[in-house]
Every structure is written in structure tokens, then in C-alpha cells.
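Read the single chain below, which is given as C-alpha cells and is the form predicted alone.
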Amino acid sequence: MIILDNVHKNYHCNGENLAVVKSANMHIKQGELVSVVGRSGSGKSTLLNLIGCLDTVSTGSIIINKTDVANMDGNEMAELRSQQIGFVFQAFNLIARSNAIKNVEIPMIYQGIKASERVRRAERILEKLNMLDRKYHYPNQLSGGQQQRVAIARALVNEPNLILADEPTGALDVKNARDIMAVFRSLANENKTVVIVTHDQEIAKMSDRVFTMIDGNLVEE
């Protein structure tokens, strides 16, 4: 599902060339649940952005589902993101003025899906995540764990093959964090590929494999 071959990412800052990701190599199979751990500033979020086509590599190649994304232009990367990748973030990123079902519908609006189909699909995924009875609740009426389930539903509603999660349990207590990891495990069992960035070693241990970022270098444990 994912192949990184000698990936480098450099940024130019104040006349200096800053290497954030250095010669990263990674092979992830369809249906795997993988975690990337590391200290703040180690490059793990940058790595996730590269895999998610939110940023471009400096050198090397990234293959997503047999497609080389390294040489794609912005429009091609946006199309791949919308069709094949779902994103989950630590801060949930829900729209405060919209209820749960409206938040889940957002990716489908950009796809031009008609309203009745949006509702049907949003209700189906909320039911799968045990949140259908909260569909008319607003974010401030939901617990942190419930908000993250809505965010996951939003990431899944367009049926992507790849789920990328950046510190998805960072704002949750231990119980809710484990519950969210159970959701990711169930997705992997359904043959979806899940890549999680986390600083929490206990959360990482619930994955199939763990990689560590150390000063831009990627090491498999």
C-alpha cells in the first residue's frame, strides 16, 4: 500500500538547508496498523504529511497504492487525497457551528454528492462508530472521545483505503485513547491501512509495527 524509497525532505530557512526527513525507507502492506513514534521535532509529522500528499518530497519516491506521488502536481495530489486518504487529527478539527452529521458530510460536499446520499452515508458511518444517537449534537455537547469518533467518521465517509492519524489520542484520557485505538484496529481488520503518529509508546504498542523517528531518521523497531 505504501512504499517510501530513500525519501528526503529539506526546508530552506534563513539561508540554511534544514534536513527534516533523511533517507526514509518504509514498506507498509494493505491492512496494516502502523505507528510512528518520536520526540517533538523529530520529523514524524512531516513524514505523515509527505505520505498524505500534503507536502512534496525533496528527493526520493513515495508510492501510494501503486501510484508514484513524488512527481504529481497540486491538483493531482488533491484528487488522490480526496479519493484514497482520510485524515484524523489531535484537535478533532470539527466545525463548532455544525452538528455531528453535518461535520461528517463535509468531504462529500466537496465531492459534489447530493444531499440525500450524503445523509445516508453519514448516518451509516456514524452508526458503525456507535455515534448515530449523537448525530444532532454539536461538538461542545460531545466528550473528547465522541468528538474524535465524529472526526474518524468524517475521515472514513468517502471510503478511503488509507487512514493517516496525527496524534489522534493526544487529547484523550487513557480509556478513550484505548477505545479509539480499538476503532483503528477494526479498520485494519477490514483491510484498511492505518498509519498513526504518536508520542505515546503504550498506544504505539497496540500497532502491528512501530517505526521511530530520531532527528529525521526512520528506524523500524
Contents of the next structure:
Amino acid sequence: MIILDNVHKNYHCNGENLAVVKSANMHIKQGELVSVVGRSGSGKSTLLNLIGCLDTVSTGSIIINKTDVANMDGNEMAELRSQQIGFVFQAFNLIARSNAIKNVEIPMIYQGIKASERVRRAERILEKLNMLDRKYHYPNQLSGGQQQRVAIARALVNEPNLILADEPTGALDVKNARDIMAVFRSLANENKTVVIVTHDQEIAKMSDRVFTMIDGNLVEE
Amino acid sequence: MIIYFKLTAIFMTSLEALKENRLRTLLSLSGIMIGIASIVLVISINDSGRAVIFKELETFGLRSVWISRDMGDYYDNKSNFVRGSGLFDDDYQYIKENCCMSLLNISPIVNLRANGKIQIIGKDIRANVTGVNERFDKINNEKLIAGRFLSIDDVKNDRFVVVISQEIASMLSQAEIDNVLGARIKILSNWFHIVGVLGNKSRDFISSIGANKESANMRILAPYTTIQKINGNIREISYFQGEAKSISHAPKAVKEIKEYLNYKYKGIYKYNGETMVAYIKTANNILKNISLVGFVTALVSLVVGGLAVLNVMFMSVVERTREIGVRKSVGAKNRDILSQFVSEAILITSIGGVLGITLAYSIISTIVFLFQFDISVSSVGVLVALISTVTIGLLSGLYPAIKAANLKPVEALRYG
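Pass me the form predicted together with the partner chain as well; I've looked at the form predicted alone already.
The next block holds the full complex; its first chain is the one shown before.
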């Protein structure tokens, strides 16, 4: 369950005060698949980063599973990201020198999980995403859709409640985009909350609810 | 346990990152390697050099003192010309029996007047023939390799016996050193029995810098009384060589002897006193300067190596900004990122350090093998090298690592 209450975010840039997110209110239930659409520069990615504890709000509050994240320090936010949140990026952000299974293992490293257990869990999650046969492939040996599956596996491996995806289909063709959305849908069916930021209305239509970001203001359609 | 699994994984990640940039890793690693090797070499060569020099200084007896008449001043305090060494048998008796708290042993030294050519069984050999007493072996740090040293009876009874150096002994008998014992040699017109053989002394370094031209290994020692007899029954002593209680007692011993002599002769003669203290100081100063120059040079190369690591680490942080963002987004804490980069830097410097020590070992082994120099790897040097390795790793890794750790995840993810 995520509650955004009057979230405001501004940046100081060259002496100017730039309000990127002016007012955002949101109430998302566990297991919902939610999209946030908006033009580029509308502040939707910033909103996602705020929810994902990668950035801190200027004013307002964000409550994730009954925890107010607004006043957390860096370590607490890292802890929360590690246990409760999985990120999926437009550019996949896989580490090029590591193969698929090594990439999936990364989040478990920071939880101090033993190597053999890491491999076991990574294999299980790769199997779920139909990527087990490519576990020793390096990112440059995989297609975009495959890379995104590995990235989703990485996001899921610590079994978070919340999946945040920033333009997850932006670098994919229509078929792969649909497949990835199907993955998200099945995650929502498993009672995981999924928030997707996209500029693609077709993708947004596949979610339960659609929010629109207009000039830093969040409105529900 | 959790920490252990985490740190092992971070360490493995470091290895992978270093493997990815093999050439770069190798280059920065060799900088450290050369720096560490030079530190070990400088300290080893310095230690070995010190050992060689002090071994040579010891052949004079480190606690030795020398008292002689000041040969630059032949005039007494009334400007009358005065001949002679200014030292006599009764002075020896007095000093031996009554004088000088700081003195352990003293020997009169009497030079043969007609020094130079000595006929030994048909051969002409140039040797230094010196008259000494029965304590001289202790004073001058002599090692006897055969027979015995001069005895108190030899000295009392002006016996015609000698102790010769190993080099002369080997000229007399190619086969066994013991063969020369009991043999006779002729010095001027006098026949002497050989009673002992002295071990060789190494003064290669000291004579190579011209500090002592006298050959230590062409020596013949006889009772000083016997030499006085040959010189024409003159009860004169060329100079005294004594042994102070310790190196630091030496100047005091000189002062005490000189006080006695000045009191006795009331300014007729002026005296010179010498100790090893000045030579030890000089040797120490020279060694200190040499090692300082070497050490600074080695340090400079180590610092350059450290800067290379620093540079590589900075490049690595910049290149991997996005990776840092990803790692943070999946739950890496600041200290995880910090340990990541510090462990990479320490890994580079440690490998460089171990290779550097190995390099120093092989260079020294090669020198020893090719030139038979007396050098060994200094364990202090290795210790210093290991400590500086870890220090440099920490210093050059810490700053880039802190920069990496403090990157904001959002900004890091947006990079590139």
C-alpha cells in the first residue's frame, strides 16, 4: 500500500528554484498495476524516484506499507529499497561485465546472502521469466526483451512488494513490450504492487489505473 | 556471517572489475611494484652496506684509542726543537698500572726502524713488522687461526717469536697453514720463530676510499721489547694503542692518558689522541646520507605509483557511475560502495606490493649470483614495503571511494 500526501519536490539549479513535482496525491492498494503517463519533463520519473526512495521529498509525505519514508536517512532508504522495492529501467541497466545470473545475484549481495543460496534463488527467478537457458549469457548477447527480463528478474529476486518501472517498454518493440506488460500483470496477480511510468498510452491502458502528470501536478484519469 | 558473505561477494566483484580492465590494472600495478621493489632494494642495500662497513671498522677494534706524539709540532713550549716519539717504557708501565678508569687494555706499538724489505727464506717480502704486547690481539680485534698469540713471557724475555698474517703464511707454505708454525723467518739479520697465524682482515671498502692505505694482511707482530732490541736498545715507544671500556668511553680514555702525559712532560711534547668514534660517526653520516637519497628516490617512485592508482580509481568511479546508481537502487548502502572501491585499490596495491617484493628478491639474488656481493633482503625493508603498500592502497582508494559512495542514486542513474 502506497500513500502519497501532497508530495512536493523542487531542485535548486543555477540559483533558481525549480519545482518538478508540485502536488502529487496518490493512494495505491497492494496488488494494483498502476501507470503514470505524461510528457517528458513532466516530472513523472522524479515521482517514481521519490516513491522508490532514490530521492527525498521537499515537502509532503510518502508512506510505503505504513512506513513514512520522508524522514529516512540514506542507510534506512537503502535497507527499504533492498527489501521492499524492485526497480526496472528503460535502459535495463544491466552490468555489462557480468552474465545474466551474476546480474540477478547483485541485490542479494547487499543482503549478505551466501553464494550458493544466491545462485539457487537467481536460477528460480530466471526460470520463472523463461530465461534460465540464457543464465550464462552476457547482456550484449541478449536481445532487448531478454535483457529486460533479466532486469525484471533482478528486481524480483529479493521478493519485494513493490515494483517500480521507469519506461520499461521504451526500448522494446510492440511484441516485446506486450510480453513485459504480461509479466507485470502476472506480478500484480501475485499481489505485488506495480507502478509503471510511461509515455505510451497503449501501455498505460493495460494497467488498472492511470495517473497523468501535467506540469508537476498528478491527476487521475 | 552476513558481513562475511557480503565482503566476499564485494571482493569477487572487485576481482571481476579489475579483470575487465586488464591493461589498466597491470599498468597501475607495475607502478606500485617498481616503487615497492625500490624501497626493499634501498633498505636492503643500505643494511648490507652498513654491515660491510662496520665489519671493516671492527678490524681496527671499535673501542680502540691511539695516543701518539703530535708529529706536526716538533717544538716544545720554549721553541726548542725536540726529537723522538715522546713515549717511553716507563709511561707504558705507569698507564698500565695506575692510570685511566676508562681504559681496559693498552699496548705499546713499536715500529721497526728499518721497515720495508724483509728476507724470508730466500724471498723478499714487504711486510709491516710491528712490536706489540700480549694484549694486542684483544685490543685490535685479531682472530687467531693457528698457533698462539704472543705471551707475556715472550714480551718479558724479548723473545724472537712472531705472529704472522694469513697472507704471509700462505706465501710461505701453499699447503697447510699449520706447517708454518715453528718455522723460522729472517727479519733484517735476526731469525724469528713463527708461533701463530692471524686471520685475514677485510678492509676493501676502507682502502678503496683511501681511508687506510696500510695493508691489513701483510703484517708481522713481534714482542715490542724484541723490536726495541733490534732498533738498538732504545726504550722508546712509537705510539700506544688502547682499548676503552666501550665506544663511548674512548674519548675519555684519550683525555685521561693525555692528562697524565702532559703532567709528566710539562709541555716538552704535544700529543695526539684518536678514537674510532669519529670514524663511526663519519661512516654513519655517509650511510645516513646515502640511505636518505635512496629512500627519497624510492618514496618518490612509490608516490608516483600511488598517484597512478588514484588516477585509475577516479577513472573507474567515473566510468562506473551508472553502475553505482544501479547497485544503490537495488539496496547497496554507502559503505558497501565504499568497500567496493577501497577493496579494488587495496587489491591493486597488494598485488603490486607482492610482485615488488618478489622483484627485489630476484634482483638481489641475481646480484649475489653474478657479483658475489654480500647483500641480503632486509626483513625491515619487506615490512616497510608491506606497510606502505596497504597505506597507499587505502590513501589512493579512499578518496575516489568516498566520492563514489556519496553519489546520489538518482544522479548516478542519470549519468552517461
